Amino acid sequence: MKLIDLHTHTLASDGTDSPAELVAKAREAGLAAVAVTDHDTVAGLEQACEAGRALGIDVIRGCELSTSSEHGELHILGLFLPEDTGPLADVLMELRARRSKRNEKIVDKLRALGMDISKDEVRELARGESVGRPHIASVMLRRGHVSCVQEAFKRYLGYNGKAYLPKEVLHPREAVRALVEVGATVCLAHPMLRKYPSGWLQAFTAKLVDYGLTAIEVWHSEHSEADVRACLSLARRFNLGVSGGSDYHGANKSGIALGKGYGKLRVGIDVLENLLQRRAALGL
């Protein structure tokens, strides 16, 4: 059975591979298709698609948006984005502007704690459009302020860290509708990474379906077998398509391999075929 990976990140956001490198690695891994789904940007898609054409691997254009809930962030994937993202481009630009302001405030807090890092150095290291905390952590490591990226998040950048600031994200309705407007398949990403009160995720999914949600990410590097069963149950309940991917970030998420996650992930090409059939039925 041919395998695919519908959730990956490049250095256009917080991954470490260029889009072309990621596609080349996907081909080396024997994948038939890969979706590039960077945070708040589509900047890497043209290069990824060009590499896909040259290497004979199907590249699905995508992105990942962060949304708010009373139990923390939930992420929404947009798959099968058009080349002209129209109004979505404005949404992505606004999200990157919010990220930039947050990054500057975090760097200011770190400097107040005595760390010799600068906003320019963070931007230079990031190289991509969408700059985030992993890039700040890498600069902290480079400067010798922490011994590893994990320490940077635990002591400074994570939820309880000394320099933490909440991210200003979209309302779920805004995220879903922005993706619906450009004809994307709208997929709830890795919904089982947090524990929720009984019934909450089902109720939240129902709201997203009303907004235009069309799929759910069933298979993910951090989903257990029980999580997969729970997601399949949600998909059946709301007549959603199913998707899956590694959430690959290159060196920024060690141990996660394209198409394999931490070793056991397997998403068959039938998953992609089913999503395409659903799109055709909707006239997309």
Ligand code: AMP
Second form
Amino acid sequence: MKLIDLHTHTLASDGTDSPAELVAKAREAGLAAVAVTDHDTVAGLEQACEAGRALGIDVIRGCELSTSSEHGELHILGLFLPEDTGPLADVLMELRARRSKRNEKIVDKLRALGMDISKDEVRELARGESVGRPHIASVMLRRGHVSCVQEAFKRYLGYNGKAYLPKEVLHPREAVRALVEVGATVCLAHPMLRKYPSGWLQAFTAKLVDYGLTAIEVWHSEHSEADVRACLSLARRFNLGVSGGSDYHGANKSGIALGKGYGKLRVGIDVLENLLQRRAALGL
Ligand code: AMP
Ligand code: ZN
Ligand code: FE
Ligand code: FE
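Could you output the structure for the form predicted in complex with the ligand, given that the previous block was the form predicted alone?
Below, the chain from earlier opens the complete complex, with every other chain and molecule after it.
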């Protein structure tokens, strides 16, 4: 069975491979298809698609949006985006503007704590247009203010850190609708990363389905076999398509390989074929 990976990040957001490098690695790994799903940007898609055409691997255009819930952030993937993202482009631009403001405030907090770092340095290191905490952590590391990225998050950037600031994200309804509007397959990403009160995820998914959710990410690097079963059961209950991917971030998430995750991930091409059939049935 040919294998695929429908969740990856490039330098356009907080991955470390250029889109062309990522697609080349996916090809080397023997994958038949890869979706590029950067946070809040589609800037890497053109290069990724060009590499895909040159190398003979199917590249699916995507992005990942963060949304809020009473139990923290939940992420939504848009898959099969059109070349012209129209109204979605405006939403993404607004989200990146919010990121910039937040990053500046975080840098100010770190400077007030005595760290010699600047927002320009963070932007330069990031290289892409969607900048976030992993980039700030890398600058802190490079400047010797922490000894590893984990320490940067634990002491400063993470939820209980001294320079923590929440991200202003979208309401789930806005995120789903922005993706529905451009004809994307709208997929709830890695739903099992955190534990929720019994029944909560099901109720949340029901709301997303009302807004226009059409798929759920069943297979993910951090999903256990029990998590996969729970997601399959949600998919059946709400008649959702099923998706899967590694959430590859290059060197920013060490140990995660394209198509393999931490080693056990395996997403067959039938998953992609099924998603395409569902799109065709919807006239997409
Ligand atoms: P942001 O989008 O700026 O809020 O940053 C979120 C990203 O930071 C996530 O995608 C993770 O990759 C990364 N991240 C969050 N918490 C940690 C942590 N404790 N250690 C390393 N990376 C983290
Ligand atoms: Zn990320
Ligand atoms: Fe995510
Ligand atoms: Fe992701």
